[in-house]
Structures are given as structure tokens and as C-alpha cells.
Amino acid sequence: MELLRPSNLAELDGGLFVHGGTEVVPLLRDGILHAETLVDIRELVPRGIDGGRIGAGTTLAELEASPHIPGALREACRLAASPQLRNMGSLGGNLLQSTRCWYWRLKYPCRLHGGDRCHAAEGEHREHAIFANDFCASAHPSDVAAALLALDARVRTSRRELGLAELYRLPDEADRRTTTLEPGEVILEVEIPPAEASIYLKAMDRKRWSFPQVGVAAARTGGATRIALAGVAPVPWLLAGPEDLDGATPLPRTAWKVEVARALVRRALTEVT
């Protein structure tokens, strides 16, 4: 395997991008990702916080410690992983992490792997999706993505600028991807508008360092409040309001997530309003 360290974005030409490595390295080790060339992009991706602009190379630990970013994002970073992973994992990498669905991780021929079945829908699915789970029942694991979605963040890549919601897509028969990034496209920066109040709440199986069973972010700006959820759909999920939970489509063993989400949404809205 070859390791490249390009000096600028123009030199990017194929290969598998690596920054902190907390996501890519385990997937390579487990044979889920395959690459002949790894591309170290640490020197190409901005790092640091400048007002509402955050370099995609900024670590979760740096975000957690910053008094200059909204409370929802700080709390999402604090709850996201162990201290070791937060010190290595980058903002951009966290937004792009893959599902923790055990069928996908164990390389079952599921729909995300190009197969014709969602094994979770038919099998063990206690930790899976309650929204948009007809094609794939996986649950997006990023606390940080839910916080940024509630904060109405925008993303700048090496090719374009887009709202955070536009970074993600639901997989379907024609395209099994869960993001809209094209080959060779790199997340460079995230911009967060000012928020009057924000919070992130998380239900997980362990008290610390666990992926969200249900994560709820709420942010109030200009009298309007946005609510976003983690762990409930194949992508970070935006609610138009608490009543959207009435439209959830839980699988037999995920119905409990709907009630947990209702409770966390009520608490979050009380905090920010």
C-alpha cells in the first residue's frame, strides 16, 4: 500500500483520504474499505476556529474545549467518543463516519454493500432506524452532524458550498451512497450562524463513550427553533417539529426509540425556549 502526502489540493488524484484515521483505519483493518493508495490530507484541510468558521481538520477535543462555539456542538463533541478518539478525530471525518449497523460491519451482502436485502429489517435491529428505513434501516451515528444540522450549518468543500443537510442523501436502488460527496471532493470548512441558545441531549447504552441510540439537538435563532436527531435514520434527521415523531416508522424492536425521542425533544425545547 502506498502513502501519499500531496502539498496542495490540485495534486489530489485518486486514493483513499486519511486525516485522523479513527474511521478509515478500522475499516481498512476489517476489510470493509480497500485501497492501494492512502492520501494523507492533514496538511491540506484547515484547522482551527475563527468566529463561526471551523476548519474541517479541527479535532473534536478542540471543539469541546472552545468557548466560542454553540453549546450543542460542544456537548455533541464531548459525548461523541473516548478522550483518545476526540484528540485524533476531526470534524470532517466525524461527519463522514459510516454506520455502526453490525450487518454492514460484518460484511453481510446488505443493500449498502450492493445486495438486495436489508438484513437488519429482517433480523436484529434494536439499535436501528425509526425514519426512512424502508430501503436501509441503518442509523447514522454522528452526534456532531445532528448538532450542526440543528444549528443550520453550511459546509465548504474543495468544489462547492452547501447546507449540511445537502451533504447527505438516503440510499436507494440506483445509488447506495449516504453522502453527496464526489470522488476527490474534500470537506474543508464548516460555517455556523449565530445561535441564541442550543443544546444536545443523548440516550446511549453506556453512560459515556457510546454511539447514540437517540441524540437530539435543538437550536433557537431569531425566534425559530430547529430540531435534529442522531441515531434514528440512515442520515442525520431534521424534524419540522415534535409532531413529526408521529410519522416515525419503527421496526418491531425500535419502537422504544420513538418514546425516548419524544422525551428528549421535550427536554431540549424546554431548555432552548
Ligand SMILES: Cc1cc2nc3c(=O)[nH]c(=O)nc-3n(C[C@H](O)[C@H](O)[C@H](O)COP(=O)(O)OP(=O)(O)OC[C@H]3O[C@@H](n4cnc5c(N)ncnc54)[C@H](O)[C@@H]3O)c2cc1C
Second form
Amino acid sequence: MELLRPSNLAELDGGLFVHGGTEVVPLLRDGILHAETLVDIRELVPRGIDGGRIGAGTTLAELEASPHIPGALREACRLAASPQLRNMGSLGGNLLQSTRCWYWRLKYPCRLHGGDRCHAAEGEHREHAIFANDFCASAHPSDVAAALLALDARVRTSRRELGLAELYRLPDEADRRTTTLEPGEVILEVEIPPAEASIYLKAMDRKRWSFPQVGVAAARTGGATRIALAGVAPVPWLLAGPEDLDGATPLPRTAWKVEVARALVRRALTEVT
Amino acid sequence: MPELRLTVNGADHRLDAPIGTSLAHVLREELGLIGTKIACNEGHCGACTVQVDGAPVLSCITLAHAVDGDVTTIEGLRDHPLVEAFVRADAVQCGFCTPGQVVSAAALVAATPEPTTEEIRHAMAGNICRCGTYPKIEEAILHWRD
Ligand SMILES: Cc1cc2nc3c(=O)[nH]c(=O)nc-3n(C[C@H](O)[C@H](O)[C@H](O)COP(=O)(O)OP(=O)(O)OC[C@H]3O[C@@H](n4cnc5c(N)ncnc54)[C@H](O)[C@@H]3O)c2cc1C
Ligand code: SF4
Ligand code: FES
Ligand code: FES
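Now that you have shown the form predicted alone, what about the form predicted together with this ligand?
Following is the full complex, with the preceding chain placed first.
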């Protein structure tokens, strides 16, 4: 393996991007990712907070401590992962993290790995999805993405600008990817419009240092409130309103998540409106 | 093999290691600094915690060749009052998690010399203790300068 450290975007030519490496290093070691060339992109990606613009290289620890970002994002970062991981992990890497589905992590030949079964739907799926779970039932693990989705954030890459929702796609038979990022495309910045009030609430299986079972972000701008959820679908999930939860399609052992989501959504709406 | 330069506990090192080698591996196997422990080797437990420029990070999932700052391991904190505080509070059972605990705690008290219980719990959440010495660890940190 080689490690490159380009100092401008024009030098990029393939390879596997690594920023903090908190995802990349374990996945390489487990043989889920493969690479001849690692590309350390830390010199290419802006880091820091400038008004509503946040460099994708900013660490979660820096965001957690910033008084200049909306409450929902700060809280999502504060409750994510562990202190060491927040010191290492970048905002961009967090948005692109892979599923924590244990079958996928253990390399079962499931649909997300290109196979023809969802082992979780047939097997252990207590932590899995309640929406859009018919092809792959994985639950998106990013607290941060849910907060940014509620905040209606936009993403600037080396090639285009897009809404946060457009960064994600549901995997299907023809294409198993869960993001729309193209090979070689770098996330540079996230831009957040001002919000009047926002909050992030997170149900965990212990009080700290846990992935979201259900995460609920709500943000109010003008008269409108946006609600977005982590841990409920293969991608970060936007709700048009609390009644959308009536349309959930839980698996036999994920129905409890619908009730948790209802309670958190109710509480979040009370807080921001 | 690619050259690797590291500053660890104030000493400069220059060695060769294949790309992909973790910082934990280099510390233990190349530099003989075996105070840093490897338990899960995948970023979950905190046993491998070291500081890079004062910030606690997980050396088991840190690429040695990507380290950008000065590394401090438990060996570099030998004389830190926290070590004595852990002994006084009897915050050690099997001791396997202890080096990582002390490294995280040292970063906490450097930034916040008088941390509250809540601040301790937040800053120490990434260091798992299978023996369950958490109340004693909290006590050690609350009274680290006594
Ligand atoms: C044990 C554990 C627990 C965690 N718990 C939580 C949690 O509770 N909540 C939560 O939200 N997150 C959680 N995380 C996720 C964590 O926050 C992310 O792993 C981290 O933020 C990723 O950032 P990184 O810089 O280390 O990414 P890397 O590991 O460096 O990269 C991750 C991926 O993104 C790509 N990439 C990185 N930066 C860019 C960029 N700018 N442009 C294009 N591609 C890029 C890489 O190629 C790679 O595919 C957890 C992670 C671990 C390991
Ligand atoms: S939920 Fe998705 S990742 Fe998990 S086994 Fe099913 S197809 Fe694979
Ligand atoms: S050994 Fe590094 S986190 Fe467990
Ligand atoms: S003292 Fe045994 S793991 Fe902490």
C-alpha cells in the first residue's frame, strides 16, 4: 500500500480517501475496503467554522465545542461516538460512514455487499430500520446527518453543490450504493441556513457512547419545522410531520422504534415551537 | 519500506514500517512502549488511547504514517499526579484499561483542572473498564491534586 498526501485537488487521481481514518482503517483491516493507494485528504478539505459554512474537515470535537452552530448540530456531535473518536473523526467522514449492520460488518454476502438476501430481515434485526427496509433493512447511524437534514443543509463538493438529502440514495437491485458521491469527488463544505430553534434527541442503549437507536432532529425556520431521523432507514430520513410515523413499515422486532420515534418527535416539537 | 517519523514523549524516532501499520503497533512493537494496550483493535474500548498534540485519540485505528503531531503515551505521563491519584483511589483492578484511562484523564485535567462529575463522565466515556472501576476512576480524577 502507498499513502499519498496531495496538497491540491488537481493532483487527485484515484485511491481511497482517508481523513480521520476512524471508518477507513477498521474497514481496511477487516477486508471490507481494499486499496493499493490511500489518499490522505486532510490538506484538501477546509477545516473550521465560518458563519453558516463548516469545513468538511472540521472534527466532531470542534463542532461539539462551538457556540456558533445550531443547537441540533452541536448536540448531535456531542452525543456521537466517544471523545477520542470525536477528536479524530471529521464531519465529511461522518456523513459518509457505512452501516453498522452486523451482517454487513461481518461480511455476510448480503444485498448491500452485492448478494441476494437481507440476512437481517430474516435474522437478528432489533437495531434495524422501520422505513424503506424492503431491500436492505440497515439503519443509518449518523446523528450528524439527521441534524443537518433537519437544518436543511447544503453540501459543496469538488464538483457540485447539492442538498444533504441528495447525497444519499436507497440501495436497489441495480446499484447497492447508499450515497451519490462519485469516485474522486471530495466533500469540501457544508452550509447551514440560519434556524430560529433546533434540537437533537437521541435514544441509546446506554447513556453515552452509543450509536443512535433512534435520533430525532427538529429545526424551525420561519413558520416551518423540519424533522429528520437517524437510525430508522438505510439513509437519513426526513418526516413531513409526526403523522408520517403512521406509515412506518417495521420488521417483526423493530416496532419498538416507531414508539420511541413518536415520543422523541413529540418532545422535539414541543421544544422548538 | 516507507520511512516513518514520529515524536513520542519528546523523543524523535525515524523508522521503517509498511503503510497501514497502526500507531499502536509501532509504539508497542517497534518502540517497546508497551504501556499502550490493544484490546478491541477497532476503536471501541479506549485501551489504546494516546494523546496527539494533547488530544486523546485511539492509536489502534490511527495510521502511523498519518500522525501529524507530538505523541504522548502513558510512559510520558509517569510523573503525572493522576497516576498517584489512581493508586490512592484504588481505581485499578486488572489494570488493563488503566493506561488509557490515565491518558484521557490527563487531557481532561489539562483543559479543565477542576472538572465536575458530569464533565468527567463526558470526557471519560470512551474508556471502557471491564472490571467496572468507574466510581473509583471518577473519585481519582475529582481528587487528582490532593
Ligand atoms: C466505534 C464507532 C462509534 C461511532 N459512533 C457514532 C455515533 O454514535 N454517531 C455518529 O454519528 N457517528 C458515529 N461514529 C462515526 C464517526 O463519527 C465517523 O467514523 C467519523 O466521523 C468519520 O470521520 P473520519 O474523518 O474518521 O472518516 P474516514 O474514516 O477518514 O472516512 C470515512 C469515509 O468517508 C470518506 N471521506 C472522508 N472524508 C471525505 C471527504 N471530505 N470527501 C469525500 N470522501 C470522504 C472516506 O473515503 C471513507 O469512505 C462512530 C464511529 C466508530 C468507529
Ligand atoms: S440490512 Fe442491509 S446491510 Fe444488513 S444484512 Fe440486510 S442487506 Fe445487508
Ligand atoms: S484497542 Fe483501540 S479502541 Fe480498543
Ligand atoms: S481495571 Fe480491569 S478493565 Fe479496567
